[in-house]
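A lone chain, given as structure tokens: the form predicted on its own.
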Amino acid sequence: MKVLLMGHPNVGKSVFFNRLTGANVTESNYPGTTVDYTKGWMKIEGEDVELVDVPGTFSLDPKDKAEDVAVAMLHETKDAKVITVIDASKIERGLYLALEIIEEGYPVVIALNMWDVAWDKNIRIDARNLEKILGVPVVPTTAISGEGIKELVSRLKSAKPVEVDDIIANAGGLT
């Protein structure tokens, strides 16, 4: 198995990527770029599980050179399971990422990381009706600290694609 750690810049990633593989990590650019990426590995239920820290990106749609690799490499990766992390703390900007992930038919985890931050912002998320909305998994997560990463992990295997179609009718009982 592989996984995709992708998101917006500043949220994370690399912390739970550094928590999720320790010192098992090799740096790398991507082919003709500057852009620098990290692959590692972690074991989950006994299996090795290969990591990647992909460039932040704000859509699949790229407006720089680390934006095109992150899109890139999702592209060329198509049996990866992705862990999109967001910060919880401006939910409404990683969400729109997730979003076009999940649309692109990727079974998608979703980290709500800097749930601290959002909880002392006074943010409340209903991480559970996100989750039941959206139809994947939603775990709040402090990656600093190391809160929900075990839960995240766990909740890796059974994450499988969403039609977005499934989505919208989810969402037709917010009205």
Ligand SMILES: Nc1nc2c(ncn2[C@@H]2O[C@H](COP(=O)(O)OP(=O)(O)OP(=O)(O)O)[C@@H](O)[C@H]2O)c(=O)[nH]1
The other form holds:
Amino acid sequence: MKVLLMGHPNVGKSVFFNRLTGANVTESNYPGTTVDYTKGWMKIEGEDVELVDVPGTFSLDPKDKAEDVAVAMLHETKDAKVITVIDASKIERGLYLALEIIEEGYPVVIALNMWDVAWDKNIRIDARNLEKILGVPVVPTTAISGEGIKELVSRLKSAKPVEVDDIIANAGGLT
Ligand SMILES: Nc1nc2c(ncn2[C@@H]2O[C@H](COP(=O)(O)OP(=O)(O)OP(=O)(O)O)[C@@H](O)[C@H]2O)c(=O)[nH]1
Ligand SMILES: [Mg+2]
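Alternate state requested, the form predicted in complex with this ligand (shown: the form predicted on its own):
Entire complex below, previous chain first.
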């Protein structure tokens, strides 16, 4: 299995990556660019899983070189599962990217990261309800303390492609 860590810049992707992977990590240049990315390995229930720390991107409509690379990495890995890391204290913006990735047919698990920051700002998110609407696993996480990471990983296996039309129907027909 191949898993991509994707999300906006500065949402905690690399903290996740470092917690999930061991010493066997390689940093590379994306071919033809000066953009770096890191790749490593983890084990889930005995299975070797490749994990890629994809450069941050705000959307799948790239606006600079790093975003070009992020989108290219997604598109060249058709069989990938995607951990979409969202800053829970700025959830709408991150959800847009998650929906774009879902719309392209990738199995997605959403990490509502910076849960501690959101909590301190009195932002309360009903992760269970969000999960019901989206049809993909939604797990509150605080990457720096490790909270939620185990659950996130355990739910990767059950991640499946979802139709955006179903999400719209679940949301009550809002568009
Ligand atoms: N309070 C808090 N800080 C976090 C959390 N996760 C990450 N951080 C901090 O947020 C900052 C950004 O984390 P990174 O892992 O570098 O973010 P990134 O998504 O890899 O950023 P780019 O590689 O620039 O796209 C760091 O200072 C982290 O220590 C979290 O859950 N809570
Ligand atoms: Mg990073």
